[in-house]
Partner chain sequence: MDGQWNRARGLSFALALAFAALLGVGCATTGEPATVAPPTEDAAETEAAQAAPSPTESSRLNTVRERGRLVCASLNDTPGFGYLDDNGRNVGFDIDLCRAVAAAVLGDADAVDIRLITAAERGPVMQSGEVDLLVYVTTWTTSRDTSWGNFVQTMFYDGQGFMVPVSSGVTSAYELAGAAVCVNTGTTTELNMADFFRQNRMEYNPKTFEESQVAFEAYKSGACEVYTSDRSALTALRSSLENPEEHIILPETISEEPLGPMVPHGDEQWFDIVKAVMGILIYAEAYGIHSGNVDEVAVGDNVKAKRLLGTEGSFGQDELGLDQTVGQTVIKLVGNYGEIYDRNLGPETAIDLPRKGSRNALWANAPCSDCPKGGQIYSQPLR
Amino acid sequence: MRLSLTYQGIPIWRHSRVLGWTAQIVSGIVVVAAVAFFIANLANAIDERDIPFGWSFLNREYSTPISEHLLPYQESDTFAYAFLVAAINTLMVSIVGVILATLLGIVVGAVQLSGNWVISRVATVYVEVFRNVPLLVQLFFWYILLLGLPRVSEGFVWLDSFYLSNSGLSLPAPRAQEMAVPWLLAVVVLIAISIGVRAWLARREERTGKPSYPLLGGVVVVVVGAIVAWFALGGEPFAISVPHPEGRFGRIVDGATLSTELTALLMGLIMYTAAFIAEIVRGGLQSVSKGQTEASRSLGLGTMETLRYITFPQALRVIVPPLISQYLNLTKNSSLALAIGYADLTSVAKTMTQTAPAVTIFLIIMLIYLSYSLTYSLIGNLYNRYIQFTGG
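Hey, can I get that sequence as one chain, in the form predicted alone?
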């Protein structure tokens, strides 16, 4: 009697689902075995060659200054806290860079398809120049350019609030007051409400066929609610700190000052990454059938309305996947800050290797960069799945 193994009436050696799961399990075992083999060999090499390794140094005092830090920092703080300070510096550069590069890239990508010959060619030249010059060269260019600016007392001033000199860029910044936390909690609640309002308006627009402006409605809920909460709390949650010169040498006080190194790093990352994002956006917009545009024009929609309601939502399906890769590249490229002296994760870690095990230190920064990249990938993939089903 012959034994027959089947699944859903199909022999298991011919069932696509069974074969797929088997392939995934086998590949997972192979990957885990390869990683275990690598770690075992690394541990043996460290032991045989007496390479310094361990984690005890994380509780020691770092005893080294960090030139810029968003979190409070003193030289008496531990190595572990210094890692946190440097990681926050890198995260800040990554988030600001991603937001500004995306905005600039979308504008340049759309302008490349403009009917105005001059504007479209200027956008194309921008893309070709910044995309084909190495990022490290661009960072040095911006850094040297900023260092060549006049000193603070002779620098550039706009609206008596923005100061640009060889010491960096100073601009107004919010300063938290006593009611900041309650106001922020209220804003979080308003955002949750706005999501519900946007969904309701979208369903209403789909049901009635009349414009309900769901995105605008959600924004209005947040903005109006935040203004009402601002006055209802009976005190200013935030005050605007405006920079101004002070003293004999015109040193800038108050506000927020981005150092020359940070300014050059952000300019380099934003201009470089935006060139790639512009090409992604241009390709995504061109992937939408020309008939869609012609149909929208026949319905009386203008250029911006066609882009907002017809072309761009459909192009997102093509734009988002490669856009995620650019976000990952920007985050990893921020490690080039080491070349111009900004205190990012890599720069601080390199300094740490003078008094702590280098292998452990770089293992930590690898894990931190990996966590950043996986987070961007997760958020991007969730949004990509959302637009695949809803159309954005």
The other form holds:
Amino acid sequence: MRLSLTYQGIPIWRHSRVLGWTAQIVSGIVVVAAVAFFIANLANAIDERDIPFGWSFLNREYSTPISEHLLPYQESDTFAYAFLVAAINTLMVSIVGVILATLLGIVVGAVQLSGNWVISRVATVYVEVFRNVPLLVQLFFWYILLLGLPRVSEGFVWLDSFYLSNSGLSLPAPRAQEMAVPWLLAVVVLIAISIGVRAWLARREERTGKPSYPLLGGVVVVVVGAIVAWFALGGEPFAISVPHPEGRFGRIVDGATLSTELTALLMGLIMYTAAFIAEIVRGGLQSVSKGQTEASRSLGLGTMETLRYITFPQALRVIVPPLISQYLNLTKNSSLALAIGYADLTSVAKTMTQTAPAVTIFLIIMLIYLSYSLTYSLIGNLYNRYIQFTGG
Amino acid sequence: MATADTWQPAPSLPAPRSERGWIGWARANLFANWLSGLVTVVTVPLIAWVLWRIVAWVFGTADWTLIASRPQQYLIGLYPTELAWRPLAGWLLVSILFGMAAAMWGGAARRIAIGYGAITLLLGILPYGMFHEGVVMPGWIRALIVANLLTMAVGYALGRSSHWGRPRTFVVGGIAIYVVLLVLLTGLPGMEQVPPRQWGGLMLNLILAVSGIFFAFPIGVLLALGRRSALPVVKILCVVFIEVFRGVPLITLLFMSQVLVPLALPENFPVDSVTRAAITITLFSAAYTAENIRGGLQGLHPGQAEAARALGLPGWQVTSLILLPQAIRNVIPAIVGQFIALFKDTSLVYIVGMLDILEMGRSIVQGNVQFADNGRELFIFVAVVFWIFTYTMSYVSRRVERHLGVGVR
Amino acid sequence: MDGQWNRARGLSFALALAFAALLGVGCATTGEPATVAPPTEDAAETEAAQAAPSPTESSRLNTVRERGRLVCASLNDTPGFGYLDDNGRNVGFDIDLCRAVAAAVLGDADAVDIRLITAAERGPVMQSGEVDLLVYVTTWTTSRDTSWGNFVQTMFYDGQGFMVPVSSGVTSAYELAGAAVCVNTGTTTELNMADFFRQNRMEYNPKTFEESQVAFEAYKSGACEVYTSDRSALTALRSSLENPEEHIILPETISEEPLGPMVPHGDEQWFDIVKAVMGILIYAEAYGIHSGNVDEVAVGDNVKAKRLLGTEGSFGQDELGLDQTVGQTVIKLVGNYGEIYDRNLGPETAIDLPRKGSRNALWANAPCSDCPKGGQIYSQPLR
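Since the one above is the form predicted alone, can you give the form predicted in complex with the partner chain too?
In what comes next, the whole complex appears, and the chain from above leads the way.
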């Protein structure tokens, strides 16, 4: 008898690579099958149940007003353009909200750690109240509160150019004229030049040791250049548009208007998100070892300087990742605008579904929201990498 | 001349009066420097004024008839009154868990259980007719509510016993109670059926949130593992799922579940709009949970997995017995945070026409012209109810965090 | 090791249980429509065996009788038409129409299951045939008639109007240029408004809200000068104001909104039954029969009234599969059209929608002494 000494190896069905591939193929097939199933049903529904579908509506006139828009908009504009207008509205809310919520959140977070008992308690109460109540409820609350302002005919007027009522706040705003584009281009060029000037002055200061005021130099280039361009272009690039009441209802037209709906939306989003950001900031500041503060104080830095140069840069590494997810949340939460009448992306899309295929509309707004989210994530990740490397 | 052995240190004096007691406290915490003093002087009257306005409004101007006249609708929505024993019985079971928790963990758990018991007792014995004439809470309902204290006692006894009072019993019992509760609310075959469409009020918010986190958790674990998988197909699928569900507002997803999903399903597919909404909320929450757990997994030292492999554990055991338990322990606070967010998000189910506590109130305001002016009262009431729950949860989370020593390395 | 094993097993068992529970709930939920849907062959056979009116009888009536409940899709946020009373019960004009059908078919006006749905769900719910009746302030339009189900009868004439504060001095909708208009999104109201302003080349500033509660808050506070909705809703909301006399509803009506119940496609007998019940409600009022005097009239000397109540002749009750005295049951349990109107929208209610002289008055009393009275509420004669 001979013993077989050849190594049999593990059975083929237990080989990890085989298992791995099987898992991949199976899950791939399942997902593809599921997607195919849904799409087939969808196609079926579109065919048989006369569910409208298609993209041709994008070139049709939307012919429904949008109450508020950052971009110019008329009812005769197309659906595609209306999407753009609504998407920009959401983007604007998102950007303004993110900036203000961050500022407020940092302040509240820092105040929570303040030595003054009263104000640190107030900050804590603020955080605990605002992050624990559904945003929808808060939005209703703010909106109803702002509606308590006097109506437009009895509103506050200041210098005949600032109007405040429960329809919103109107104030003078620059309005672009014919020469606006060339002037803005000139300013962009000037800024580029000024960066060069600043760098040159800074190098000179380093080389010669004489104070050369690089920052001041740069600013002077831009300001002087802009003024010269303003007059040189012949015709003012911007005129001031002053708001004024018009028509039998005394509605305020012209100027720039911050409507009640937008204000309530921003207030709600900012107060809500800032409560979360405050907690993140507090956690970040507390994560910096106490020895750092003590060392800094013993080197003679003041409280504010310690916070600014020692504590905060280190805390930033802990703060940034969760902060970005708060930015994402704020952007997505802005879709609650439809409850209080601000024309954001979701709200406009919902109106559109009455006259255009819902399937297509939802695909479009999903893509828009996804692109916002991914952009925020990308910027956040880049910044995160940057601070991790430089270490403040 | 004093020698070394006769020298006595002067007796230490008490701190000056200005550094002691409440004066000292005030000097340190309210008037440490001129800025702090200024802040105190400005804020204290401001707070007093705000508080005064709030009190004056709550007890003076506000008209709470909207709430006081129909407590039942805010609690269980339009669940049939004659079948109200079902949610009440489910509530009794849930109270067992509170009793057990109080016995097993003491401290914060006990405090929460006491608060919970107090609120329950209050709901049971409150003279509802006092707030609004004609509101009668039947005696048997009161009895069933107060009976929660008994089941809490039972739970407490169970928690004390060495046989039952173990975390495993608690978890398994909790899941069992949850299942029984759902079956009870729907109705067993042969009993009158109450479809989820008719569930409402605060009960609905709680059920949706608990179901959401409960199902989101296993799905989230799978997604997190899938995202870390070495298999590219699995990984891509998980990444796409997570990013899509995290990148789109829940409200948009809910709209789609109502408008788009029915079209993508065969006609007469047996999933109604409420179930679709619950599934949507669950998947949304699962994507977030997956990211939390992934964070926990990333925080583990690679040595853990290597050591487990060196001991000869197969891959799935390394994951399920070594890596996941540690990762989950590390992210419990994040998951509780997610749960709080989920609970707040349940107020969005109004989109599918479900009457959660907020929408219940809004439909009362809209349908009854006598309440058309009471929006403020409704929102304040709903805010307070939500706040009680979410604040309790975040309190628990903080205690757990401290208990587990998360973040202390 | 062992402990961990047990724990893992316990956990997976618990998870399996939970999933099973979800499935159970899902099935229980979804089991319900199945019972509502047209009955299976078994049920049809049983019916045939019982020799109910005739083997060719349609299934909807039998399904409802077998179930013992009438399932109506309705709403809960419109004052007067469908809302919740203090006890959480569904009440309103539309709910009463549902109750009248239940009284006719089951002999019990309370044997109704009200399924609350959103406006967007109306089409799908009717198409799937899950419910027996849709009573949801739904406007009768051709496309809905073709794709959703069959409209039975106009039971209420509505139209979109505008409300403004008296202080604005506006007396006509054509003076609304430049105004801010509060409106609900997601309904034809918004589109009608856009059409109206575009047609008349007037600039305006729309503020669209998801729910009327917030939209009306905005109007009350003066953030918009105009509130637009169906006239019935405007009247109801106006009466909820502190000083209703400070607001007027402008005379122009910018849309036609005939409202009425709707039945699913595919069952003509059921369609006819609901039509007959609506006829009973309307003619009972015309003949002066109300819940208080049914018994007297039934033995009185008015032939038409007696035919309606089933004490003399017939209007086809048998062929419809209804009791001979169905008229008596309906009027006794629910009341005639006028009673339903008064109970939900009349002067006694907070809404106080005037009926006399409006389109919702009866076309005529019978015997016709002063025809026409100018109203449009009319139905097929019962004979």
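Positions refer to the first chain, counted from 1. Everything numeric here is computed off the predicted structure, so don't read it as measured data. Heads up, when I say rigid core I mean the largest set of C-alphas that superpose within 1.5 Å between the two forms.
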Per-residue C-alpha change between these two forms, Glu178, threshold 2 Å, rigid core fit: yes
Exceeds or equals 2 Å, Cα of Leu113 between these two forms, core fit: no
